Each structure stands twice: as C-alpha cells, then as structure tokens.
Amino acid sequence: MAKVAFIGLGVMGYPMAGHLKEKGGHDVTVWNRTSEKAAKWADQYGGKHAPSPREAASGAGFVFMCVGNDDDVRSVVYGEDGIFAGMDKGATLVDNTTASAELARELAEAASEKGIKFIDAPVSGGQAGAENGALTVMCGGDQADFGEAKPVIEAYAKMVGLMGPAGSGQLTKMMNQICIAGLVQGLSEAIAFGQKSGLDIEKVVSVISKGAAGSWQMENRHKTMNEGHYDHGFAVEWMRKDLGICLAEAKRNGARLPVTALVDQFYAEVEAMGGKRWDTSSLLALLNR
C-alpha cells in the first residue's frame, strides 16, 4: 500500500482514483476544483479529500493528476498551493493528462530540480476504460522511476508501457489519436457508402470485421453509428483538443499530417452542427446531413 494523491476528478480521474483506492488498496487523498465532487468521491470510496493540490500531495509517495490541458496542468502544479509545493523529495508525480510533449519535458526538468520523479502517462480507453480499470497507459520517463510507479498505475490499467524519456508518453498518445482520426473517418465513409447502396450494415460488418478492415472502432461503434446515436463515448471537443496537440507537435518536428488536419476540420463542422459533446464516431453524421 502506498500513500497516494489524485488531482482532478473528471470523467476519467474520478474512477481512476477509485481503482487506486479499491483495487490497489492505497491510502488515497483527492483534490478537485469543485470541492463537492471531491467530498462525494471520499464518501463513495472511503478516501480523503484536501482543500488544495499542495495539501493533497503532502506526504504522498505518488501524486497522480488528470486535468484538461497544458494550462490546467500548470495551474495545479506550480504556485504556493500547487503540487510541487506539497511534494516530498523522492516522491513521484504521474501526469495522466493528455498534454504536449513540450510540457512533459518542462515538468520533468522542474521536478528534477526539486528532487521529484516525473512520469508523463497519458491514457487511452475512454470513460469505459477508466470505469473498468482497463486503460492503456503510455509512459515517458526514467526506467527506474517507471519501475517503481508501474505497480501503482496498474490499479487502473490493462496495459502500461514505457515508451522512452520524458515526453515519449505524450508523443505515443499523439500517434494513438492520429490513428483513430483517420480510422473513424474511413469507417464513417464505408458505412455511409453501404447505407446509400442499400446494404445490411450489420451483415457487412459481421464479415469485414473479421478481416483486415477490422478494428476496435468497427466492433464497438458500428451499431450506434448505423442508428445515428452519438450521445456517448469520447467527445468531439476532446478529440479536437488532442488533434490540436498533434498538429502543433507536427509543426515542431516537421511531420506531415494531411489526413489528421482534414479530419480535424471535419470535427469542427460536427461541432458547428451542435455535436461538441457527441462521440467521435459522429463523423458519419456529417456525411449524412
């Protein structure tokens, strides 16, 4: 059992912190901008909640955070009430936020100056993966630090891997989102094509999903896509945030992402249709307007 802090109780963080307490058996203290939510979590899981990130992190061997973006991370890490102000030397900060690789490197350097270990550890698997404790966690950091943190991270994960030095976890998550963006657009076009052709989409998918075209998205999203239901899953606005990070990194490293840039614009059109909170599979709604 470890003494653990968790900062940020959104749709992902809330169940992740719960798994650290229930499955991992750790002593967990949480903090959230909305204190009522932190109190609710403490009541539900029998943990504790603190009035600031600093107090939550005080005395913890591992501090996890899962917030919105780079600015949100900085707002809870730095300052007199921030995580760094409360952490002890030798403790480990694990950032599950999907953020930039640039920020990960910044935090790794700042943590090192304070004698704190740092791992960037964005996750994939969505809300369902968080609730089921079955996330894929892509880590960047030192091998020894990762080895210490991995058994704790495994409380909410089905796969945990070290991709390289600080920032590598975030870069891996970018690759993950690039793959998903192109895949969902292709799946949307195929279903739209099949619908226009009068095919039975269920029959078609039962066959092609067992071949080279098969994917998680096809298996788990084709039914709701065919029915035009998108009120679930990973929100379009979150995907646009992630693709923005990918495109910004591509400008820095010189990678060409023409399909990613195009799909990002398609998602902008979905947002304009009122689909900001729709699942990413709603690209089909754009084709069926």
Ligand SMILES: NC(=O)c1ccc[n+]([C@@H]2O[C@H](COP(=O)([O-])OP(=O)(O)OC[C@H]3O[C@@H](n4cnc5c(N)ncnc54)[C@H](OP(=O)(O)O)[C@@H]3O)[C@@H](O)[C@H]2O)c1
Second form
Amino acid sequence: MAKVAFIGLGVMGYPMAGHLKEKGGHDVTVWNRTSEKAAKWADQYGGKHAPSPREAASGAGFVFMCVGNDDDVRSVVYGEDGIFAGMDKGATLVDNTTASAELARELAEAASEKGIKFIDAPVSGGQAGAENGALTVMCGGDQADFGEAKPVIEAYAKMVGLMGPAGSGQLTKMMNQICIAGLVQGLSEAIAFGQKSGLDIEKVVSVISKGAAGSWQMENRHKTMNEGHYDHGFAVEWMRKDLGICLAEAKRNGARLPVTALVDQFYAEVEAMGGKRWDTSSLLALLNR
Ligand SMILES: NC(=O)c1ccc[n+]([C@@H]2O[C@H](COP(=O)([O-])OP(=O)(O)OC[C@H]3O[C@@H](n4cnc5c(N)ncnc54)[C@H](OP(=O)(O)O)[C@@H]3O)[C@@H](O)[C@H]2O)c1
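After the form predicted on its own, can we look at the form predicted together with the named molecule?
The next block holds the full complex; its first chain is the one shown before.
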C-alpha cells in the first residue's frame, strides 16, 4: 500500500482515483479545482481531499494528475500551491493527461532538479476503460522509476507499457490518435456510402467486421453511427486538442500527416455544426448533412 495523491477528478480522473483506493488499496488524497467533486469523491470512496495540489501531494509516494491540456498541467504543477511545492524528494509524479511531448520533457527536467521522478502516462480506453479500471497506459521515463510505479498504475489499467524516455508515452498516444483519425473518417465514409446504397448496415458490418476492414471503432460505434447518435465517448473538442498536439509535433520531427490535418479540419466543421461535445464518430454527421 502506498500513499497516493490524485489531482483532477474529471470523467477519467474520478474513477481512476477510485480504483487506486478500492482496487489498489492505497491511501489516496485527492484535489480538484471544483472542490465539490473532491468532497463527493472522498464521501464515495472513503479517501481524503485536500485544499490545494501542494497539500494533496505532501507526503505522497506517488502523485497522479489527469487534467485537460499543457496549460492546465502547468497550472497545477508549478507555483506556491502547486504539486512540486508539496512533493518530497524521491517521490514520483505520474501525468495521465494527454499533453505534448515537449511538456513531458520539461516536467522531467524540472522534477529531476528537485530529486523527483517523473513519468508521462497518457491513457487510452475512454470513460468506460476508466470506470472499469481497464485503461491502456503508455509511459515515458526511466526504467527503474517505471518499475516502481507500474504496480500502482495497474490499479486502473489492463495494459501498462514503457515506451522509452520522458515524452515517449505522449508520442505513443499521438500515434494512437493519428490511427484513430483516419480510421474514423474511413468508417464514416463507408457507412454513408452504404446508407446511400440502401444496404442494411448492421448486416454488412456483421460480415465485414470479421475481415480485414474490422476495427474497434467498427465493432463499437457502427450501430450508434448508423442511428445518428453521437452523444457518448470521446468529445470532438478533446480530439481536436490531441490532433493539434500531433500536428505541432510533426512540424518539429518532419513527419507528414496529410490525412490527420484534413480530418482535423473536418472536426472543425463538426464543431461549427454545434458538435463540440459530440463524440469522435460524428464525422458521419458531416457527410450526411
Ligand atoms: N474522456 C476520455 O474519453 C479520454 C480518453 C483518453 C484520454 N483523455 C484525456 O484525459 C484528460 C482528462 O480528460 P477528461 O475527459 O477526464 O476531462 P474532463 O472531464 O473535462 O476533466 C478535466 C479535469 O481537469 C480539471 N482541470 C482542467 N483544467 C484545469 C486547470 N486549469 N486547473 C485545475 N484543474 C483543471 C477539471 O477540473 P474541474 O472539475 O474543476 O473542471 C477536471 O477535474 C485529457 O487530457 C483528455 O484528453 C480523455
């Protein structure tokens, strides 16, 4: 059992912190910007909540965070009430936020100057994965630090991998999002095509999902897409944040991402249709407009 802090109790963080308490059996203290959520979490799981990230992190062996973007991470890590101000030397900071690789390297360096260990650890698996404690966790950091943190992370994961030095977890998540962007556009075009052809989409998917075109998105999203429902899963505004991170990294490393850039523009159009909070399969709504 470890003393653990969790910062950021959103859709993902709330259940992840719950698994650290219930499944991991750890002594968990949480902090959330909107303090009602932290009080609710403490009531529900029997843990503690602190008045600032600094106080939550104080005395913890492992500090987790899962907030929105790079700026949000900086705002909870730095400053006199920030995580770094409370953390002890030798403790480990694990960032589950999907953020840039640059930020991960910056935090690793700043942590190292304070004698703190750092692991970037973005996740995949969505709200359901977080609630079921079955996330895929892509880590970047030092091998020995990862070895210590892995058994703690496993409380909310079904797969935890070290991909390389600091930033490698975020780069891996970028590959994940690049795969999804093109794939969901392809799936949307196929469903729109099938609908226009008068095919029974359910019947078609029951056959082609078993062949080379099959995918998680096809299995899990075709039914709601065919019905025109886009109100679950990963929001378009989060996807645009992630694709922005991918495109900025590609500018730095010279990779070409023509389809990713195009799909990002399609998502911008979905947002203009009022779909900021629709899930990512809403690319179909654009084709069927
Ligand atoms: N949702 C998914 O399916 C999914 C899947 C994989 C990865 N992710 C990634 O996981 C991260 C969190 O996603 P989520 O869906 O849990 O988001 P969310 O429900 O919007 O929650 C965001 C959390 O971050 C906190 N926060 C945001 N900005 C902050 C700031 N400046 N200072 C302090 N706290 C701040 C929020 O506090 P308040 O409660 O006060 O607003 C909330 O606790 C994102 O990076 C997202 O891309 C999400």
